[in-house]
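The data below hold one chain only, encoded as structure tokens and taken in the form predicted on its own.
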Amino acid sequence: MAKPMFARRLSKELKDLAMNAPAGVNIIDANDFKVWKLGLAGAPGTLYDGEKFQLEFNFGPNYPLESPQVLFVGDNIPVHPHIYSNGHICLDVLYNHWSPVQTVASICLSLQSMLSSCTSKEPPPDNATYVKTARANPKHTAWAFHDDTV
């Protein structure tokens, strides 16, 4: 019996975050097709030089044609306008900007790159209210993308 799609995708992406995975990722345990912890280093030069940052990747049977839930996890939550204290991201290419293309590994450089650009290490300014509400999967919530500034 052939292979669903996505396992055939996530065993290809998995097969190339080993052979090359970006700068500042590492594989902390892949072990199924339903949840992957990746390590992320804060680029050198950025606020978070020398930071280490834990993501939670879930997978769904649609994957790639449905983004997949991505998480920052572990004792390690940056502290940036985009990303709330329960470690939920605010980046468009997760939700409404999700395109089958994407991959892991870009997801990986787009939150590096969303990092790296960050001023001011500061919360969101409803992270208090947002974390009290918020559902577990953050892709049930109704981002509004209107900061492309961090």
Second form
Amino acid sequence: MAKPMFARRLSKELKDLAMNAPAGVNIIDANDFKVWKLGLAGAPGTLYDGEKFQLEFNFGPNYPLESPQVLFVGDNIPVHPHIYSNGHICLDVLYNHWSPVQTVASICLSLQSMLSSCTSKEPPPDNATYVKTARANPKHTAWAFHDDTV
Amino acid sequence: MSEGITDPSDWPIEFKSLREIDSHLRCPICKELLRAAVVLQCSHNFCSECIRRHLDKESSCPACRVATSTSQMRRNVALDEIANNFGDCRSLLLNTLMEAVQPKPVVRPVPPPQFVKEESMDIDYDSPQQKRRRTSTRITNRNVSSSQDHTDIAMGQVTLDDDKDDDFVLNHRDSSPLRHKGKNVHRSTGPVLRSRGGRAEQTLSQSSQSSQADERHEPTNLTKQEPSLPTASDHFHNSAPAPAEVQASLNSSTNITSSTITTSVASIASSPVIGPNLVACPICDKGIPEPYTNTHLDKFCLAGRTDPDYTVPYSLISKQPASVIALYTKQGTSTRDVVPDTNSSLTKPGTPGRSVGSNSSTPNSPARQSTMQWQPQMSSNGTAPRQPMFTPKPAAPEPKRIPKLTYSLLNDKQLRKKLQELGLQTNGDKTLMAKRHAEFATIFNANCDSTRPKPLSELMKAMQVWERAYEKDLEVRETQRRILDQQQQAQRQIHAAKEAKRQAKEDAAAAAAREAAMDSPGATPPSSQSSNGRSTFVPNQANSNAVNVAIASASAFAHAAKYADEYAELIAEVRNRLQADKEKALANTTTTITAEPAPPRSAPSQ
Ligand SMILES: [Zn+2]
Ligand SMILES: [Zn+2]
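Output the structure of the form predicted together with the partner chain; the preceding block shows the form predicted on its own.
Below is the whole assembly, all chains and molecules, this chain first.
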């Protein structure tokens, strides 16, 4: 039986990640095509220099036509104006600006650059309210993407 | 590269350009080599199917986000051909390069010609149907195209018969011509390649190739010619391989020195069904081959069973537009004829509702080739073709695409009719019917964009798979919904239980306080507060008796009665606590006692 498209594509992505992952990115756990855990290291010279984070990717059968569910997990959630303390990430390419040409690696790069361009480690202003009310899947959140500068 | 998972990094780093070529021939969505390449106005290329699925969701290019739509995309025929042919020769080229990059001093003996089972030439993800199809592709095409891919073999020995059916003649060494009937082909060995110095030898048997094969194009070139797929499943259904086996050796004068192809050909002469016309079954009205009528009637219709091999009503086949009929019959006799008359060329369908008639080749009307593909190859080795080098032929009419429907504007009946016209299932609610129509339109239209279109039967089979997946998905969703419902219900129950518990405590406390107040009229009114399921009361002088305890517990019970047994325990505890308090109070009447009713407990988890 033919492997479905998402599995085939993820196979290629996994191979690519294993061979030449973007700087600071490593595979922690990728045993199936449903959930992957990746390590993300704060880039040198940034506010997150030396910090290690964990990202969780959840893929649906419509990947890559539909975006994966991506969030920070583990003990260390980056303190960042666009990252909520429950790990949810306010980044348009993960939601309404997703495009099927994006990959796990390209998402990691977007997140790296989001972290690297941060100028002050602060949680989002509405963190407390959001974390209390948000559903587990960040894709269910109605995101408003206010600024691209941080 | 297991399971045909290939990517540009497969190429040795020394051949960076090949990596580039490989990556540029890939669809940015699925990352496979382009299938039915189409180009958008922004010049970005995708598989037709991939971009169609994307454009169903969003009207912009996935790569650059420029607004676009399916009506603005165009076939990129040249790119599609390049991608297809690159896929055809990819694993061979890769092997050869690898060999060249890491020369091994060991000279491996050339293994004797071996028979490679057909199955081993295909790879797992191929359905049996595809296997049959592919392995039954015409020999001439396979031999020549694979040799060409592999070794740039001289084509001089493959010449076109000059009859107008574009039949082929393969010349043996002994010059005895072999006329190919486009039927069951057994390839015994792959070509043997020798590098110039004979140092690194590589036997590229079909099986070794397929082990590294790209999923779409291996084993080599079985689907090479455009766009004729001789859907010869009929042959496989009807006949055991015929005895006539011919070994054809092609001696080549190539860049690489030599190449040997040993081929055995099974003639279809013994095939019992030769170009039968489809007729309508008098009972079930399905289109069936005439010679098969009695068997069909006896085994199925008269026995009250459904013939799994013939599921498409005859009336439906005959009413298809010419483009669809062409798919039912023989894929792309592109240079010439889309046969509008269903009766003339339909043969026995290989499988249910799939290849309703497929290969029109018979001994008398041999499989047709696209001459356009062959002639340049012939010219390349200097052999004078027996036909003009290039015969311009009218382009095949573009197959009609299935138009998009606005499903909200159709009622069930209209939608059902649309599905019926396409030969699709009509069961299910409107959502399912709309999704089914959309899915078929996507794969059908994408197939129209391909330079190697699949027969309609393949698409029908894909729809079967889709139906099963849809059903499974529905089941999963239903299960998830049920679980969610149950969770919510459980949460509501827990909430109600907590509420009841709190109420019971408050009531009990109030009763006890009332009682305490009654016992000591001069006392200040009891303060009774409740917070988070804990209530505290402070009788300033507790002096109670059994009656009061009874009142208190009765009150608590009365309130909690509707929550029934699960709270009995709680109530009992409250009562016991009250009892204990009172006993203490009796023992020490002057002391203020702070009594705490039942400590918070987790709600019953029922
Ligand atoms: Zn694609
Ligand atoms: Zn574009």
